[in-house]
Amino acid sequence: MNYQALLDEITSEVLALPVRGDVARYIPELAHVRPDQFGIALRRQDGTTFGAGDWEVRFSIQSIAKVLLLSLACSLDNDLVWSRVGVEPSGDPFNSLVQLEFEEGMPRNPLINAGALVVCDILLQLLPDPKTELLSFVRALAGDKSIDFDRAVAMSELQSGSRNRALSHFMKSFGNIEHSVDEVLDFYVHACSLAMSCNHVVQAFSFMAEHGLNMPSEVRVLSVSQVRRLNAVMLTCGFYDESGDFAFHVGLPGKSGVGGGIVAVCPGRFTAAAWSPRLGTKGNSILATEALRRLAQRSNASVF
């Protein structure tokens, strides 16, 4: 298949489409984005890396950071992670409080806003300077040494996150957050604030489609067991309470960011990535998920 024409024809596409969505605006430093940028990459198997529009533009990753956090973890200490969070689809916004209450601070998944926050007390514990050892598994990752935080949006975020907050002080009412929540904040917006490009997200995916394997390097991530579950977690859960409608138009494991961004991984073929500011109601890219869905029709990728 001819990955490249393809991409270069979904870009004109999406790019005809009306324009919808607006940027994330509670996030006040997300707010300043310019919001017409699109841009989609995608790896192939054997490392060749395709990519259209504004692939190479780094923006914040938002939550897809909680993919990369959530395998730091797992590699870590496995079973202390499924200890303290569940891997079942929320249903609710990805800031919701609602399930803590009966569940007693036992987020329902770790692609939510508060199952994140437990990983990251988690790594509090694992490691002595959790932020350091993020971006330098990060960039081991994608393969670039130069991609850091964005303090700038860090700082917007920690500044502006009083429902984060409220999520960690209550989940440390029920015991699952162990440090300080200022520790846990601090560590979770730096993480969201990682500026990435397409390149750099499919880059760093690879594994994910790999069964565990960092390509080329054939650095072993994860257990080929340990992927497979968390693409079975992105697959119900990396959209929040659009869960189900991703896994129903494009068929493909993935998370998505505020910051416009979405990764997919089609098991053994490929990984994509694209990323346009403008988002839906339930905080996904509209023309990235758009973009996902014509290429996962178009080259027959699906894990069904």
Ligand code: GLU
Second form
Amino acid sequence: MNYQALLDEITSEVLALPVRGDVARYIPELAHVRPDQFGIALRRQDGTTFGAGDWEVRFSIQSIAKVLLLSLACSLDNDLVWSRVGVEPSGDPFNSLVQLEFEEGMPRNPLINAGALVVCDILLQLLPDPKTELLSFVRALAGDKSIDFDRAVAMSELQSGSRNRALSHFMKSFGNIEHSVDEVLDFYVHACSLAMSCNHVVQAFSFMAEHGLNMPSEVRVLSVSQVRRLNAVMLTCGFYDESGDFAFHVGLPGKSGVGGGIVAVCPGRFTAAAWSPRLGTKGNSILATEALRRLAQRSNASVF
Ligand code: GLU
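Compare with the form predicted alone: the form predicted together with the ligand:
First the chain shown before, then all remaining chains and molecules of the complex.
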């Protein structure tokens, strides 16, 4: 398979598509991103990496960070994590409050905002300095010490994050948030603000395609069974109320973020990431989704 030719072909095709969607504006700092950028990267199992377009431009990974937070938490205390968040798709928008009332403060899954806020609370409990530990974890996974939080994005989200504040207070009233809401939110917005390129993302997620082993370091991040479960959660819950659509059209576990990035995992074969800031109505990048659909189809990659 000539992946470089495939990525080049997909890049020129999607860039020629009619322009649709808009950047996320509810986090003011994200509204400044140039909307028509597009990048795609693929890391094959042998470590060879291919990229096209803006694949080395750093963007705000936003909710893609939820998988990294979850991986770090599971590596420290797997049972604790799954005693406090569920594994069912929500079928609701990423920041919805409605189900939480019926389910008494237990988030449906760790990839919606409520679930990720609980995972942040767990990490605050397990680590003395979770922001620094998360940064080291991600830098080691991606093999690049220059990866950092984008503090302007973090502060912008903190100032505009009434919904996440509401979610945290609501869960705290049910006893599923132990730390102060300010501490949880501060950690959460920093995690979401991580600035990484498509190239960084495919390196950082290599363990998801390599049965738990980070490559090329061969450090075990998670057990084989833990990684299977994380991939299952990404497949069923990685795109909020568009998760079924992504599974149907792309057929790979993945996770999107409102920064316009998407990571997709083909276990045993490759990790891919695409980025383009214009989002559809459900908060997922239009061009990144389309590019990954074409990639999966033409490379015959699917978990089914
Ligand atoms: N930080 C964003 C929020 O909480 C993440 C949402 C997303 O990327 O889907 O609203």
